[in-house]
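Next up: just one chain, as structure tokens, the form predicted alone.
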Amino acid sequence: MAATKEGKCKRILVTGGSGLVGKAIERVVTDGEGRPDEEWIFVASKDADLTNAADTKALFEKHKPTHVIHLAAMVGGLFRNMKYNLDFWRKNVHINDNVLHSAYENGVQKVVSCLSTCIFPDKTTYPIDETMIHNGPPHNSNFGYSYAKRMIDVQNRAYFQQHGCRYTAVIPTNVFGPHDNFNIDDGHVLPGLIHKVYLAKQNGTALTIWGTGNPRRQFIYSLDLARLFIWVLREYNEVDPIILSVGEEDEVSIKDAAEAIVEAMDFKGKLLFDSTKSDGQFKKTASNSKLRKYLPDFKFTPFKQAVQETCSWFNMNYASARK
């Protein structure tokens, strides 16, 4: 895939290419969204240690990309973040600085980096929009990761101001889909629930969900996010970031999400909510009005259908899925 072909003019390097979003982009590109003038190169942590400047430089010199989608990051669930805030800060700052600086040194025309809604201020008004990123400290549980991700926005603006570089970032809400991390303790809420339902079904036990089930989230299917990422790479020319999310009206409670999974997995057991466990943030409602200004007609996959497809993938790939 790395060899230059005649007449190719865009070489798009995707860091973190083996993760949830990277795999989704690869699938969407392979399924016909790719263009003849684009060559896509997906790299994973085995290809280069992006915390190492020399390794990152060598990767860029090898592939000579014209465009970059930067997904690579040190990520983890709530508990791991709380324990290792310093590690999350240092590793992500190194990764981001190395990728952006190598892109600059190699004359990359455009970089699209991936942020997260957890970077927004803890104390805020809703819905959250793109102008509010730096309005106050993030939630204390994952401040290391959040500040490291915020720095991408700072760096993008600085590269633009000093060198005229068109680097930008997207902010997806809760992403889920095939190739997710289905670890119950360390993954995100939806894949964790899918794995829990699978095990409860296997073992003939009740399904216990931590918390009341009342918190609300906006979930975006990884394949929808992949299509939007490709649009941002080709068409979106602002340096300021853009939120990629379903609308506020499509917010789903954890209880509704659990019930959609139960239905998709054909689970007949009991559903219990353990309200002694923390609910976390009640909501993080984000506005997608900026996205809708650009793409008023974009169709998101209905939530239940996306859950059904993800559950089917997990059932079929249980042995090899990240757990």
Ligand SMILES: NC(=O)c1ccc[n+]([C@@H]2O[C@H](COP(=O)([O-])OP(=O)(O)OC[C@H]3O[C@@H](n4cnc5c(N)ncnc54)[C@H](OP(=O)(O)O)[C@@H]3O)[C@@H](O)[C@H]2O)c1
Contents of the next structure:
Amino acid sequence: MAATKEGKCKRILVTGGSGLVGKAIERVVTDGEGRPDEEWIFVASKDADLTNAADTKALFEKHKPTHVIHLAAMVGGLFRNMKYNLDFWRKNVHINDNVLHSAYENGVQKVVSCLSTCIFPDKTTYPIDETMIHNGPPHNSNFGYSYAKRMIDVQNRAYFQQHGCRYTAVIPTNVFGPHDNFNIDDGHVLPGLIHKVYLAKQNGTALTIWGTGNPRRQFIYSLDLARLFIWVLREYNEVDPIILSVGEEDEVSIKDAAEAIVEAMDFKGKLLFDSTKSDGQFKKTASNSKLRKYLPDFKFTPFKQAVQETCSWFNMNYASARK
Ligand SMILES: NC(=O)c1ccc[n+]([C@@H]2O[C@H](COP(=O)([O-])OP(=O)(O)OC[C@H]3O[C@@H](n4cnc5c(N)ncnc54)[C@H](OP(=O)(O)O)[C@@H]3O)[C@@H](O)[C@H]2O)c1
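Please move on to the form predicted together with this ligand, as the form predicted alone is already shown.
Okay, now the whole complex, with that chain kicking things off.
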């Protein structure tokens, strides 16, 4: 392989580099996971609007990546998804097609894109595994996002079939960590709850949890996901996607997650449940047995420790955090 002008063989472009997952990868790379033959380039929407084909093409021509981690997406929690299914579909389809096709046109050797366990069929058997993505319609709350994400898998297979490209995707469960979107209305459940607990503590009010608290989720700490992403980029050679998740036994209810946050934030007020608000999908338990076959010894950060670290980050960065 020809070295780049700095003598580095791999030039890795990370789209969505300013987001929750992108920032985690940047931290893990900076903290020692990066290798001397790798140059890492993290880009955000200010560098290129990836819904725009010409901007995307220019970005690829500027950086000439050999590898791509593709994270950029319109992302949001249940309530934002329910309101904007059309925008989630259109923006994400445009972003994904622009990125994958620019990668192909520029001879990129490997692309790792990001799906999500919330794109799986609503009516399914559990645990969900990688073979089930296209087995039925997704939950109605987020069909725009889900179908757009599913098309990445279709496109990866087609690039492989027609051009032999090794483009693949990972499927994380619910991600959380520093640099998340802590917006209460538009964000995901865990960062939204952290922000709510922060405000309830400040204002001396009760904590109101939307929904019954009964739905169950597998949460993955962004820094664990970052280490797994880097492994996929370097070592995983299948075109078929791989679920990146803690085990089925580590699934927790929203109520359990809220209690972990309450403990981490030392909140002493009351917990209320507003069951007039939607619960979303009850569960989406995913199997990590494919991951475990490859990496039997990978150690996930314990949930309570990861929640504690995320809450500390939020408390320390309240003024600048996305909220
Ligand atoms: N968060 C989760 O629980 C979760 C779970 C499963 C899968 N995922 C997937 O993981 C990936 C990363 O998610 P995240 O949680 O890190 O999201 P995030 O924090 O909301 O970050 C989104 C990133 O995408 C960029 N972006 C959005 N629209 C763009 C556009 N038009 N052009 C260029 N860049 C654009 C943003 O750039 P700016 O900062 O400049 O706006 C930001 O860097 C996504 O593909 C998501 O679907 C997330």
